[in-house]
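There is one chain below, alone, in structure tokens, taken in the form predicted on its own.
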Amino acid sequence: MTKIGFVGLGIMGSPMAGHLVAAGHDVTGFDLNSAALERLEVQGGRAAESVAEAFRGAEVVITMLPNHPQVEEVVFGNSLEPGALLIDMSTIRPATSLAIAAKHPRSLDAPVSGGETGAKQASLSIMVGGDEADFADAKPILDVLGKTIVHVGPHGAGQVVKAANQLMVGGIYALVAEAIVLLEASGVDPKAGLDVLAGGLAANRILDLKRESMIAREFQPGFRIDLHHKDMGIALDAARQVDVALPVTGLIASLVAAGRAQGYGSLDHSALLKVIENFSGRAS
């Protein structure tokens, strides 16, 4: 059993903390949402009244927060126990992960992919940056939360891999959306068309998991366009830091931004279909 402080009990963090409790760990969590704290207590964890209380006595601290300002406020504004391991599982800019490592050498950046479903099913992919020894210490805990856990390099590397993940996911969503618009405008059954595509070279996880809900225009958020907009900004910023041009990423970022501007920020990122429809005057 490990004493874990968990800060950020939202859509992703709540089920993750629950899995850690179920695995036998002593989890004390904090969130600004009182309902999230109540859920943790129902799961068998303990609710803290502050970040400081969640950190107190923790051998491992996990943060799962919306963006770098929240992570910086939590990490730089509070003290960890001597020797405690910090695992930041938020998706933030690599520069913040490097700044955290400068203050807390025993830290890992460990963003995840898999969305709400992956968090609930403990099937997340976790990309980890930091020291090899710290990764080895964290691995038994991360194994409770995910199925694919890979140490991808030094501090900041996990966030770079997550940025690459998000630019690819956004691009695939946009292309699936364009395929649906083309099929429907041509009078072709989109279900039949995408079923065939899913069995060929165009196969991908988004086709597997989302084609039916996209065709049905069901956009209940598993991962909101608002958050993907933030992530595309991280990807573009990371590209600037290393002086590379990512032209397709820039286009996808513009499509995601258009989704927010058109009022779809609270919808699932598969609602890029609505953006593509609007461009063609085929709003559903």
The other form holds:
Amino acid sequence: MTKIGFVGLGIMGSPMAGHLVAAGHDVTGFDLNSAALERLEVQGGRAAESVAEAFRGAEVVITMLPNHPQVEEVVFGNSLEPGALLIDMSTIRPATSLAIAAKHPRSLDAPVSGGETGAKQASLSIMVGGDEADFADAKPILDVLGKTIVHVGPHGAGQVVKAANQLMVGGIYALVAEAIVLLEASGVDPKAGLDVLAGGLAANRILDLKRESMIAREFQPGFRIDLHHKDMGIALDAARQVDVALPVTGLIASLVAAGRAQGYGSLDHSALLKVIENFSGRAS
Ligand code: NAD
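Given the form predicted on its own above, what does the protein look like in the form predicted in complex with nicotinamide-adenine-dinucleotide?
Shown next: the complete complex, the earlier chain at its head.
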């Protein structure tokens, strides 16, 4: 049993903290939202009144916050116990993970993929950057949260892998959207069309999980366009850091930005379909 401080109990953090409690760990959590704290108490965890209280006595601290300003505020504004291990599972820019590691060498960047369903089912993919020994110490805890857990390199590497994930996910959504627009405009049943494509070379997880809801124009999140917009910024920034050109990523970032500008920021990222439809005057 490990004494864990957990900060950020939102869509992802809440079920993750619940799994840690269920696995027998002693979890003290904090969130700015009081409903999130009540949820943790129902799950059997302890609600703290501040980040400092959640950090106090914790052997392991996990953060699951929206973006780097919140992570910096929480991590740099509070003191960890000497020797405590910090596991930041938020999706943030790699530069912040490196800055955290400079201050707390016992830290890991461990962003996740798999969405709310993956968090609820404890089947997340977790990409971890940091020292091998710290990864080994974190592994039994990460095993409670995910199925595919890989140490991908030094500090910041986890966030780079997550950026690569997000640019691919955005691109696949955009192409599935274009396929739907083409099929519908041509008078072809999109369900029949995508069903056959899902068995061929174009098969992918997004086609499997989302084709029905996209054709039905159901866009409740899931993963919001606003968060994907943040992640495309991280991907472009990471590319700039290492002087590489990612032209398709730039285009996808603009499509996601258009979704936000057109008022779809709080919809699921599959609402990229609406952006693609708007180009052809086919708003649904
Ligand atoms: P969320 O907005 O539901 O949860 C974030 C929580 O952090 C909120 O409850 C908020 O009140 C809390 N918070 C914000 N600032 C705080 C502070 N200073 N102190 C304490 N609590 C604070 O977001 P989420 O969907 O759970 O996403 C969390 C992270 O996981 C993001 O970086 C996101 O990109 C990433 N992520 C999300 C998904 C998804 O499908 N939702 C999938 C993979 C990765």
